[in-house]
Structure formats: structure tokens, C-alpha cells
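Okay, so here's just one chain, in C-alpha cells, the form predicted together with the partner chain.
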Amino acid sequence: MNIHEYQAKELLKSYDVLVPSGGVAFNAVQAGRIAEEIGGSAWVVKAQIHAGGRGKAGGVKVVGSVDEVKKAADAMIGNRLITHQTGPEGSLVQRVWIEQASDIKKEFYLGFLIDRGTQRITVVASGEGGVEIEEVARESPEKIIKEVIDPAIGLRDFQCRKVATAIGLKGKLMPQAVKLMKAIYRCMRDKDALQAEINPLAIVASGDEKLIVLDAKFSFDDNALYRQKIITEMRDLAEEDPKEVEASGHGLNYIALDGNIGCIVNGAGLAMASLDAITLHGGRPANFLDVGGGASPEKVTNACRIVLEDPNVKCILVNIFAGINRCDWIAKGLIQACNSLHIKVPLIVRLAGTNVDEGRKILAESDLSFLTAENLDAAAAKAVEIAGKNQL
């Protein structure tokens, strides 16, 4: 799960680390409100979107007077937003956090991520702020600097003292880099995250230097939100696709793609594999979808209605092979959505596994046509010859 940059700068501050001050605002007038509070002569509006590359797409706004903030807000709200994370249709922008501009002398990147490879949470720091992280690593990886936390012993201030030396943070800065560093690491830690993005943190000037979070980027692990209730609260569900929160609802996976081929799987590796044996036969799928494990007939049917109301489907492909999962269940449930929903566009089913006899006994004797195949391969070719067919 994905907060907004405003709802990660709040749970920083919350951790005692510096922020800029600022608000979010629904409406410009509430904007210009927010930012005659926060005072000043400049200010930054930016709108809350959770993809990223938002300041190239005209998403964030530095302006000199209140009027301007209220314009520039105003200009924002109730528009789509289209970087290059968000897709050709964009997202809409439902609010602007507004914040006092900064005098920033010089930029950083600081992550902190679970590293798949040592198991523990690393931190990775870069003296190249504000620019896209991979991009540093891919032109100049020894700008990257990395340190690994053992979870017994948290991370210490010689560890963060090394970071600081190395990204150039030095001085009356040092401490102060060791405080933000321990506390966004307690911050993930507490907070199950699974991720902590900061770019840029930023040196800035308004009598002493200050390290100020700039930018905040958070991602949560979704397994643990049972014990999270603040982050919880935080999730934003116009920013998720409302058929992939439906089909969470029912307990099933969907993720929607650019194919004609609907796919009904159970399991996310054979779901995966099913894709990829389409696409090696020269077909599109439509979708990913796994029914999981003990697929009712109701599941089944959510399955289908869910896979149906992409208008590009021309046939869906079902491949089951049932562990805990029952082909004759399956095949139940398959009827059932075919009589219910009033199927149009052929079915093509694999059974494998579990009661496989009676599933497609099931399935033979029904006064369905259900086109059946074998194996994976055959059933993707037929899949691909069908969904072809149909485009004509």
C-alpha cells in the first residue's frame, strides 16, 4: 500500500524529523488559506498523486503570492495528471499539499528498503539528490553508497555517521543526519513499511543549515496493515484501481493488462505462466487473475463477471490445476457464471489435478460448449486461434 507525499511528510514529522511547514488542500480556497498560515513570500504547491515523476508533468508549482497558490491549486484540482508512472490517462489530482519554499543548497537521496539478497533492511544514499535513483546507479553506481541493518541491533550512529561521510554531509550537519537516519528507520520499522524513499533531502539555508525532507515516499507491506491502523486509515482508494479493489473484496487477484485474452487461474505462478504461454503464441491476455485456493462456484462466478467487464475480452481462457482447489467445484462454478451472466465469448477450459474426472464429466455433460484442451500448451493456442478469429 502507497500513502501521499502530504501523509508521509506528517509521519516524519510525527518521528521528530524536519519537514517543510505546509497543509493540504481540496479546493483553492483552501490553498490560499493554508499558505497565508504557513506565511512567507514563497511557496510550493504539489499535487498529491502516488506516482512519481509529478515536477516534469507540471504537478508541482513554486509561486510568490497567495493569488498565485490559489490559481496554480485551482489549475490542479479536479484535473488528470499524466507523468510517465501514471499511464496516458493519467490520475486525478483530488488535492495539493502546499508548503513554505525552501533555499536549498544542495540535494541527497536517501532510501531505506529490505534487500532481498542480505534479507535486511538496507539503507542507500547517494550525494546525487533529486534525480531518479536508477538512474544514478546505472551511470554511476560508486556514487551509491549502502549499509545493512542487523534487525537484532537497529541501526547504530557509527552506521549512519559512515553514510554521512560518504554522500558529504559533514559538520554541524552530521548530527543531524544521524537523528533523521535512525528515525526514518524506526519510522519503517514500526510501521511494517517496505519501503522509505527520500528524494530529495536537502541542505537548506534560512540562517543555520538545516537537513529538511524534501520529498517522501512510503510504501507499506499489505500482510502486516492488520496492525497498522494508522497507516490503514491513510490508504487511498481512488488512487487504486477500483476493479482490482473489487476483486481483492471477493479474495481474488486481478490485474488488468492490454490483451483480448481473459485468463482465469488458480495460483499466481501457473497465472503467470499462463500469460507468458499467450504471449508465446502470439496472443495478448487481457488480464491476470488468480481464484486461489478453494474456489467456490461464487468465486468462480465473481471470477468471470470481473474478467467480462473488460469490453476487449473475446474469449477467456480457464486453467486450473486444483491442489487444494476441486476441478468438479470449478466446473460447477463455471456453469453457473455461464448461466447467470449470459456468456457470450467462448470459454476455454484445462482441468488438471484434484477430481479432474468428475470436473470434466461435469463440463462434457453440461448443455454448455465449453471448448476443452489437455495441457497448458494446447489450451493457449486454441486461446490465441479464438481470440484472433474474433477480431475479424
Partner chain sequence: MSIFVNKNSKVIFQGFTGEHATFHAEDALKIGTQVVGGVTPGKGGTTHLGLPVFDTVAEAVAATGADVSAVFVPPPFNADALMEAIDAGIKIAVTIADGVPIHDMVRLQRYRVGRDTIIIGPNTPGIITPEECKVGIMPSHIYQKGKVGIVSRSGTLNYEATEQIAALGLGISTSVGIGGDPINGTDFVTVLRAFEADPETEIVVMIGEIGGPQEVAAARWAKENMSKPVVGFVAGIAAPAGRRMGHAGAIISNEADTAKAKMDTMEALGLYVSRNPAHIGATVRRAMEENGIAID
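Take the two forms, find the largest set of C-alpha atoms that superpose within 1.5 Å, and that set is the rigid core. Numbering follows the first chain given and starts at 1. Quick caveat, the model's predicted, so the values are computed rather than measured. What changes on going to the form predicted on its own:
- After superposition on the rigid core, the Cα atom of Gln176 is displaced by 2 Å or more between these two forms.
- After superposing the rigid core, the C-alpha of Arg95 moves by less than 2 Å between these two forms.
- In a rigid-core overlay of the protein, Leu280 has its C-alpha displaced by under 2 Å between these two forms.
Right, and the form predicted on its own of this protein, after the form predicted together with the partner chain?
What follows is just the one chain, with no partners and no other molecules.
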């Protein structure tokens, strides 16, 4: 789960991290009022969507008057912002964040993420801030600093100093950097975050030099939300795919893609294998929907309905390797779905595992035209062939 920038800043503020003064506005009048309350002579107006690259897309404006704050907010709210992370359809801007403009001397990148290789939280930092970190990693990988954190002892002061020194922080900024990094790590650990990204972290020159978080992004472990009430309350369903939201309400996991073959599977590993098999045969998956364990006929019916809400779907590949699940449950669910939803697209079904013979018998004895396959490779090849014909 992701949250908005302003929510990330409020979260960091609760850990004594320095962030600019600001407020969230849902219309131009509110934006102007917030700017007046903040005071100063310059403000930053930022579109609040769950995507990066807002600055290049016009979603971040620095303005010098309250009237300009209102105009910038009015131009953003209610319109779609297209960035390299939103796709061509863009994301609808429903709110903006107004903050006091800072006198920036230098910008840095600071991130905390879970390294799958070491299975530990890792600090990633660079002296090149305010730009896409992917560009820095691609063009100047030597400018990326990494420090792995031992979960048994946590982030140590010497590690913070090592990172700070490597990106060019010294003198009075060193203790600020240590305090900042330890606070972000503590926040990430306490709130079950998968990633915390500060870009940019900046030195501002208002009197004494200070380190301040100018932009922040967090993502959280969905499986831990049951114990993170504060984070759950920050969820903005409008920023998520409606089909993904509906699927989660039925205990299903749905991920939208851009192809034309719907995929209903059980288990993340089988999902990835199914996507790979489709791609290997020259096809493009439209999504994958994981029914998980214990899929009742009703759950399978809901899965089919959600997959078919995508108008690009030309056929559905059902790939089930039953363990806790049962193939006869899946078969009954598919028949129920076809009868109740009047499914017009072909269904290619591959069943294996618990009660596989019963499941295949149920499908064979039905009055419906299921296309069956003995293995994943054959099922994927058949799905790609049918989707290609139906696309014409």
C-alpha cells in the first residue's frame, strides 16, 4: 500500500523529522488560505498522486503570490497528471499539498528498502538528489552508496556517519544526518514499511544550515495492515485500480496488466510462471488474479467477474495446482461463473493436484465448452492462439 506525500511527511514529523510547513487543499480557495496561514513570499504547490515524476509533468509549481497559488491549484485539481509512472491515461489529481518554499543549498537522495538478496533493510543514498535515482544508478553507479542493516542490532551511528560522509555531509550536519537516518529506520520498522524514499533531502540555509525532507514516499506491507490502523486509515482507494480494491474485498489478489489474456491462478509462484509461459509463447497477460487457498465456487465466480471487467480480455487461462484448494471446487466455481455471468470468451483450464480427477470429470460432464490442457505450457500456447484469433 502507498500513501500520499503529505501523509508521509506527517508520519515522519511524528518521529521528529524536519519537514516544511504546509497543508493539503482540495480546491483553489483552500490552497490560497493555507498559503496565507503559512506565510512567507514563495510557496510550492504539489499534485498529490501515487506516482513519481510529478515535477517534469507539471505537477510541482513554485509560485510567488497567493493568487498564483490559487491558479496553480485550480490548474491541477480535477485534471489528470501524466508521468512516466502513470501510463498514458494519467492519474486524476484530487488534492494538492501547499508548503513554504525552501532556500535550498544542496539536494541528496536517501532511501531505505528491503534488499531481497540479503533479506535485510538497506540504506541507499546519493549526493545526487532531486532527480530520478534510476538515472543516477544507470549513468553514474559509483555515486550510489549502500549500507546493509543487521536486524539483530539495528542501524548503528557509525553506519549513519559512513553514509553521510560518503554523500558529502559533514560538520554540524553530521549529527542531524545520524538522527534523521535513525528516525526514518525506526519509522519504517515500526510501521511495517517496505520502502521509504526521501528525494530530495536538502540542506536549507535559513539561519543555521539544516537538513529537511522536501519530498517523501512510503510503501507498506499489505499483509501487515491488520496491525497498522494508522496506516490503514491513510489508504486512498481512489488512487487504486477499482478491480484491485474489489478483489481484496473478496479475499482475492488482483494485479492489472496491459495484455488480452486473463489469468486466474492460485499462488504467487504459479502466477509468475503463468505470465512467463504466456509471454514465452508470444502473448500478453491482461492481469493475474490469485484466488489463494480454500477457493469456494463463489470465490471463483467473483474472480471470473473481476477479470472480465477488463474489456481487453479475449480469453481466460485458469491454472490451478491444488493443495489446500480442491480441483472440484474450482470446477464447480467455473461452471457457476459461466452460468451466472454468461461468459462469452473461451476458458482454457489446466487443473492439477487435490481431487484433480473429480474436477476434470465435473468439467467434462457439464454442458459447457471448456478447453482443457494437461500442463501449463500447453495451456499457455492454447490461450495465446485463441487470444490472437479473437483480437482480429
